[in-house]
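Next up: a single chain in structure tokens, the form predicted alone.
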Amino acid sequence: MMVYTITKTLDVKKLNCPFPILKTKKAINDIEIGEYIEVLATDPGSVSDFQAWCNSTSHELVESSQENGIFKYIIKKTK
């Protein structure tokens, strides 16, 4: 497992789509170019959301977990 220097984290727990993406979108924007964000959620439809997003994106999502319900991710913002 890789260590990331997280430079905002984002809680969007108990937000269901399109909610997550939205508020990403916008947090992305206050970081600077090669800095991470980490996103914690709680919709299971976001683990297919963010994959589908940093693909659109170009953002590259480095890191994407789960536990006890809480779906993690980690963006590098990469423009």
Given for the second form:
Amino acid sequence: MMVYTITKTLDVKKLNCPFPILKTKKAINDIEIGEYIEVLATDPGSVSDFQAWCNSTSHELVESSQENGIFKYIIKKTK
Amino acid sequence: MSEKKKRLAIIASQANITGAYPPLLLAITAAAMDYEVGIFFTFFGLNLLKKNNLNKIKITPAGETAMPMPIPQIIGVLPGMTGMATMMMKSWMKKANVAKLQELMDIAVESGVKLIACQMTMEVMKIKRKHLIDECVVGGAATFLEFASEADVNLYI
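Form predicted alone already given; the form predicted together with its partner chain follows:
So here's everything in the complex, that chain up top.
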């Protein structure tokens, strides 16, 4: 597994669709292009939602994983 | 970026709880996905644009055969049943941690979703411009169609 330098961590645990996405959209404004944001979520629907959001916005989903019911996404800001 | 944005156009024609959530949820999600979004509110959908009204949106159990109410359908038409069903529905949504309609509308406004109130049905429903939130615009079918003709996704809810 690659190791990324995380600039910002966003905790959206317990939030339901579509709030993990909305909060991520907001939070990604706080980092610079080329930097990484880490998002922690519990919504199982977020797995496909984060993939879709990244496809749509062209930010890069570099890691999508799950551990003990917590979903972790690492996204590289591309624009 | 000069690349053309994707566009979502929605017609919102309902104002019960189950009809009110989908247009707002989809609109704000699409906005977060960098779509340009417009919602055309017509007939009962106009209730979603009325000032201080989103807390009063209800659900009626009569005719809603899928709603798991512990009563026969016919009882659903009795006075108080709509209030009861609404209370039940709201408590389920609270437990599932679903946001309130007002929060969704606030986000929609904040994220630049274009809110269009249907002029013709405003007259039918005797709704005046001053009854509606300031953030919406009033327009007709042509206004919506012009926006929708360029949309990648068109929904009627």
